[in-house]
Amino acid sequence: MLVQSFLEDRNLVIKIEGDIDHHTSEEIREKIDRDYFREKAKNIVFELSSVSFMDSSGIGMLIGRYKNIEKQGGQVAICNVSENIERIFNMSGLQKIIKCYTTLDEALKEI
């Protein structure tokens, strides 16, 4: 699992490679929270093109970031999800809470 982040305007882009599950979600959460406050970002965009598996811990991590960022007056977006991850989002109802975009550029433009 690899988590990279960079700031685009006030949007923290989080690119995750690998699985997001009960083994990795806590480590991912800690890195995102640390980077978000260090960079003084407003919004977060998750770029998930290299994520092939996500369990309920991953969904919980995303929802937790959504709730925290919303309290700060920001927004959360997700982009570049695979068909497998999109199916998981549809089953969990996550796409009703967090906006999903086809590309990173689209997400950065809309958020």
Given for the second form:
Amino acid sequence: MLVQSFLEDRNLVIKIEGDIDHHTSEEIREKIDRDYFREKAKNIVFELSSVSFMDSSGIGMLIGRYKNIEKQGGQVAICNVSENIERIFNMSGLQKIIKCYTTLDEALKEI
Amino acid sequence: MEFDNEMNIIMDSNSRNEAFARVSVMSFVSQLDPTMADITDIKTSVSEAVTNAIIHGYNNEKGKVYLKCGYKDNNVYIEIKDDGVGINNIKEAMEPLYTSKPEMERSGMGFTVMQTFMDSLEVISEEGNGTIVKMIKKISRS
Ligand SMILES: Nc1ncnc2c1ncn2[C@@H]1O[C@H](COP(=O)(O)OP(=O)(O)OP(=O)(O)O)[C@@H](O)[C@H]1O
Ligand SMILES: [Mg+2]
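Alternate state requested, the form predicted in complex with its partner chain (shown: the form predicted alone):
Okay, now the whole complex, with that chain kicking things off.
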């Protein structure tokens, strides 16, 4: 698992590669929370095209970030959901609370 | 039950073994040539049950997680067992969004995922006496 982040305006783009499970989500969570405050970001955009696997720990991690960022007055968006995680993503109901975009450009433009 | 083929793994309740468990089951079940969709469903359900054993059953402390996987014809049988704290109210535990650990960013979706992704799910548990999760998936060959 690899997490990379970069800042576009005040949007922190988080690109996750590999598996998101209970073991890896703790590391992912720590890195995101650290980078968000260090970069003084406002919003978070998750780029998920390279996620090979995700279970309910990933859902918990995404909802957790959504709650924190909302408290800071920011927004969370998701883009490029990979085929591997489409099924869990759809059943989780996440798209009801977090905006989903097909491309990163679109997400950055709309957020 | 007499399986066509069966495997058993005993592993520590170490969170690294979540990936190990699902990859092991995936490669075992691959002998049946399942579709990618079926593989993903099985992998995700195994991950949910093993994670539950580690974080709920053993509260992240040391213990053993038992994984059994067998198949007969096109049916895959999976059993995940722990000797942990057990579940007091199984019906409540299996309800969507129910979690006893909201502060740990759990979403309470694990059992719902297993129920949705597998063809059958049975939970056997008693407070203080560990938990057994039994799942069956009928696979379509690719
Ligand atoms: N092996 C187990 N031992 C003891 N309690 C368990 C076990 N598995 C599940 N539970 C109980 O059942 C509840 C629901 O489990 P479920 O997997 O649906 O949600 P969760 O693990 O809390 O959250 P999520 O799976 O979304 O991260 C848990 O919160 C826990 O109280
Ligand atoms: Mg769970």
